[in-house]
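Presented as structure tokens, the chain that follows is alone, the form predicted alone.
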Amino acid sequence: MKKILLTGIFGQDGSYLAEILTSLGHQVNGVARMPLRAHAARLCEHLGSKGVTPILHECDLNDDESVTALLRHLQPDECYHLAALHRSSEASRQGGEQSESAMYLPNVVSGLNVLEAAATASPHTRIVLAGSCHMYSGAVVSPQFEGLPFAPRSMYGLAKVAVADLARYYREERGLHASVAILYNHESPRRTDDFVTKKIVRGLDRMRRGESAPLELDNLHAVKDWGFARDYAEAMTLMGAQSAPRDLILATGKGRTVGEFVETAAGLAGISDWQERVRVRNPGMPARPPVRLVGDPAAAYGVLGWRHSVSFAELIAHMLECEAQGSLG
């Protein structure tokens, strides 16, 4: 058995991880923000009813004797760091608590406490941190590959790549056990309503029990990559279990429209009209090319031998019955 730190538990990666790791025997401890905001709350009864009860504890990340106290109790042998300020392009677009340049020293100090906890506290601790496409969110070349320039285009972006870059300094010079998943688009009926995919499926659900009202989105250009959370969290324990550390790219290889998206989720939901319902704000080509953010899975296939096991249309397919049921999958 091992003992397992994860933060951000309550988020869609954080619940599956933890649901994967308890299913393999292992301790699951978890930070958790308290009181647990409405979604985290339903995804904490969720896992509980499933059997699923970490270990919580209250730690502020961006204090790093909070954090080094936390690590030094534990001891544990793996921790993936999760928790992350983050405001999908929904989000930005209608505004929010805090603007995008607030949450840059959040993300990297939070990231950076962990580093240095592990390093100074608990340095046989393996850690994976979370990383993002948005790292490439300028790239001009695509499919996106280790070893390519970062290219980040927002200020989550940028504090991804910050954290990256400490990471590898502990790893090289510190000697830890550090890597970095670099996620691709993951989706999960667990996706909170301000990202796109969960608005699409939302929206459709509620086209097919009848009510008349639009779905609205910005445009349908955007090109992404999108994968099922739980094979993206598999293939991090896979990470976490090497005998040593390496940053990588999680992702299908594939890039989707949103508009794809619609069009396929609109023909599952049985929705035949679909264009006719859908406002988009841009309906033009932006003014400058969208990026293909799409991630070259081949260095994650041969190192962790893993492969992404839902497809396109089976992720909406299940998005679309949770919507229906009301579940979280």
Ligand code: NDP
Given for the second form:
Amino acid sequence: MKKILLTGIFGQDGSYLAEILTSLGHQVNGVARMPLRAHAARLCEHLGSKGVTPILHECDLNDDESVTALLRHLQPDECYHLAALHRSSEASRQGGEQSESAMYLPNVVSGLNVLEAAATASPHTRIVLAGSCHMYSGAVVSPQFEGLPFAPRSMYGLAKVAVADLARYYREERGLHASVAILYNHESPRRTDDFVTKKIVRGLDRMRRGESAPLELDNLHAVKDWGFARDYAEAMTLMGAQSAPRDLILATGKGRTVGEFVETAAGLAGISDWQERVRVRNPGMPARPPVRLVGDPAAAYGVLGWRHSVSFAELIAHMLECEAQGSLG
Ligand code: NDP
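Given the form predicted alone above, I would also like to look at the protein as it appears in the form predicted together with the ligand.
What follows is the whole complex; the chain from before opens it.
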């Protein structure tokens, strides 16, 4: 049995990791932000209903002493640092706008605190940190691969790059087993409502139940590389189990537009007149289309022996089915 620490345990990925690691017989410890938001509280309850009852710890991830005390006390074999703020989670918590830099600095500080705490108080702990495709938003090649220089174009992406640079420092200079999972979009019934996939699935489910409200979307041309969150959680556990730490891209390698997502979902939901029922706020093609943010999963396939278990259509079908049942999957 391994002792595991998950930060952001009641987020989408944390909840799948908690399930997977519990099913493997490991002791799962978690840090969540208190008070739990409604969605996190639902996920906590959902895990409980499946017999997944992690040990929760009080810890302020933005306070170095608090993180060091936790790692010194717990001495986990592995730590998955998933906790991160993003615009929608923060806006709803704070009830207003906050500057981008103020919002994302805590993502850097918490990453640094986890790495430094492990280095000083629990150096055997293997750390997997959540990176993002937004580390490559300004890349000029597609698909992106691990050797490509990072090119963030947002404060969120910059914060993720800073954490990846810190992880490299702690790996190379301080001997930590630290890896970054460079995550492309991954979805599930556990997404919050502010993500486009959940909006689409929810909107189409309402139409399926006879509601007339249109589905409002920003643009149908945006391209995403969408996978299933549980598959990515599984890949992260394999990264933690590797003998040598290494940053890896977790992606499907296939870009799909938001329009393709809507069309596939509408087909599965049996809504043939979806084109008349979707309102698009910015229907034009972007003047200068960005490079497609699509990740090359070849290295992860080779190193981890990992594969996707769920296709694009299967992911959407699963989300639609759970939406109809009011289930978190
Ligand atoms: P979620 O937003 O679902 O989960 C993140 C969790 O972290 C939330 O429960 C949040 O709590 C919690 N959290 C934030 N700050 C803190 C803090 N200071 N202390 C404790 N908990 C905190 O995200 P995902 O599970 O989808 O993503 C996991 C990680 O992967 C994140 O780092 C994200 O940036 C990254 N990622 C995800 C992608 C995706 O497609 N899902 C793509 C690329 C990267 P609260 O509910 O209070 O906000």
